[in-house]
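Form predicted on its own, single chain, as structure tokens, below.
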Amino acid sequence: MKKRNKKLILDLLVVLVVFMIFLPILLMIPSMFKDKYEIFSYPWHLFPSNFTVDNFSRLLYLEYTSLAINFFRSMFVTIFVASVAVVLALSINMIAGFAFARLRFFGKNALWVMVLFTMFIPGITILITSVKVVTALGMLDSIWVLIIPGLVSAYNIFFFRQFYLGFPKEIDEAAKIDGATNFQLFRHIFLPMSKTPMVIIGASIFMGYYNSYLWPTLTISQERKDLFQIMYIIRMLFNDSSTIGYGSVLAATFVSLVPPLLIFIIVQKYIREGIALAGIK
């Protein structure tokens, strides 16, 4: 009984947290159908009165206003700037951490506590540093500046280098007799064996770059809107909410939800893959 009453508890906190993060979810989906002066009136309902769909709309129409930005287009090019650091971050990271997992060469450890290092330094402390490197570089206001700078990450290369030191060394060995280089162990034997990490730290990467705020910011100006990135134009719209209306603010914000929500379904399905796979083997 007293197991029983347990696990009750537990199921209860487990539904209350639940509950607490959807809240705001839950109570933003009927606002995105107010017009501006109900989702602020007095005394508030949840439902709207008079049903629209006109914050959508407007969403359509926010490059003829005074913010002269094109929503859907930043949504495109968000996820594209996250596709792109997704495969390259990906390739860099993986390669990396099989390197200094199962290959020999000059320097390895010294190097690798360079890396480790590099974990331990708050980003933000670097980042006026970062922005002067790519100005120098000429790269402000270019796609790649929002792409190039955060590929590299000591975590991931530490991540894929635990994952790949679980390997039985045997695998190089018989690899090597049968005439196989590096290369050609870490593409066709290691990689296909990656699927799981790959996905963890993909699906990290790409939430990273999607809800990047600041680095856009510093390093993308006015003249460059067509670069613009979906979480720079939703606090666009919450400055000028005044004028476009708080409703529209929702509308884009749960647009923008739509992506990383699919992320989630995928990464989940792939996760549950892998356990699955890894439980058989």
Second form
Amino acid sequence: MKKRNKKLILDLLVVLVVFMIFLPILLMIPSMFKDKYEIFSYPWHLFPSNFTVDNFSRLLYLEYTSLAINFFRSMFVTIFVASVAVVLALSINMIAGFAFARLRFFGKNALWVMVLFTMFIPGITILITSVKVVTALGMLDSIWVLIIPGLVSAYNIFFFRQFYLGFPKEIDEAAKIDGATNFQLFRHIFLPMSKTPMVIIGASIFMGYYNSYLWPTLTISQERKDLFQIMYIIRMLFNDSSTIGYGSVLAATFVSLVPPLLIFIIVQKYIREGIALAGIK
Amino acid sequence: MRKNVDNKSAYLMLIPTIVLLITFVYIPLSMALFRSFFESTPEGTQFLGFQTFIQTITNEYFMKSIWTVLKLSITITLTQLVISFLFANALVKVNKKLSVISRTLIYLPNLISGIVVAVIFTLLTTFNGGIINSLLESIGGSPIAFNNDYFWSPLSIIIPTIWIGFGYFSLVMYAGIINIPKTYFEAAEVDGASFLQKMFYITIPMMKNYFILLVVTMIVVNLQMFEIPMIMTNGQPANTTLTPVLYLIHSRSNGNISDTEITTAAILIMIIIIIINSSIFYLFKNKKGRKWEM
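Alright, leaving the form predicted on its own aside, put up the form predicted in complex with its partner chain.
Up next: the whole complex, starting with the chain shown before.
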């Protein structure tokens, strides 16, 4: 009897913690439908007294305000950049992980150290000089400057290498006897087995690009407002919240949460498997 | 069997990785190191030695921001370790269905950017009419300046940061706990070990590597934090919540600091991260304390 009570208390505690985590997001939702005067008014009510969708419709007309930005086009461009980056980054990092895990070649250890060493270099250390490099390459103010420099990640190569190390050697030998090249071995045997790590790493690449703030602000100038990334737009709206109203900032924030929510729905099935994978390391 | 049979295809597969790493990591890194030791003028290149480093170390704003971020990071990481560990222990024990649902849901904040998280939390912490202050006033309290107060400002950075990482920490810890062989606990139970004894003599020592992994990755992330401080407090009050990266961003937009100084400061941040992380590895990874080895 006592043990059952204890378990019930623990269950309730877990429910409470999960609820507390969602509380800030839950509190935000009714506030998006409050008007400019009500949102920060005293006393506070959970639900809006004057229900309005102005905060959302205002986002459509930002182009005609002093900010002169297009919120929904920026959403689209950011999602496009992140999606292209996912495809390119997955291809590059997976095949590198495969080469380090399954192939024998000259200089393997030296190259592996070269990849791993980049884990110790914080982004801020090479930030300013990276801007110089992309300037010299003539990439400033282009869509490529947002995509290319962040494609290779030592963490992701490491993750795929660990994953591919887990398969028995006989797979390669059998394929080689059948006359497969290394590319065919990767394409037809290892790639189809990589769905779980692809989804997990793909989601993290997408979110990394989608959430990036500092790099786009340094490489995209005011002349290319069409390439502004969504986090920069939210920062701009936040700074301007006294004019456009905090409700609109919240509305923009909420719309910007849609892609992460979709990603979350896609990956949630794989998260547990993924953590189990991480456990193998 | 011949060695190095795959030379050609392996190099083909690694070309994109190598080219990108050299262009966007190693060249910028060499440039950063070069710039902090040499000065290039139209007349030629001059060796400066440690002059720029000394200038950076004696910059009181920058050094203060380093202490600030160290204090914030340590508080955040330790709190996260403790509460996630306790929560993961609870997740192992509760009803299976609840555990699965909770593990799925708590991961969500990890996908949200610091800027968005800070905007959401601002709704709670705004001085005039924020939800917390409104509720405080309703019960007769006086409002708190969460973005400009020596006690509350650090907290209004710490809490959203913990909020982002809590789910990820808990999931990693959960994986660590369920990977411990059940027989260890059974043996301990036969010997009459209490709940706390099992936790301190089995669970925690067995999870040492998970703790190290989490701490080391979070040090790199937290020492570079700036998004949440930028929105929540913007360094106030009196620069006590100014982090190094935020300081560098501010100074750059004010034109107070040259790119060389920014780069040198960022190299110092790298050195600090390397020192902290190697100390963690040295202290915990190779320690052969009998009591902690299973």
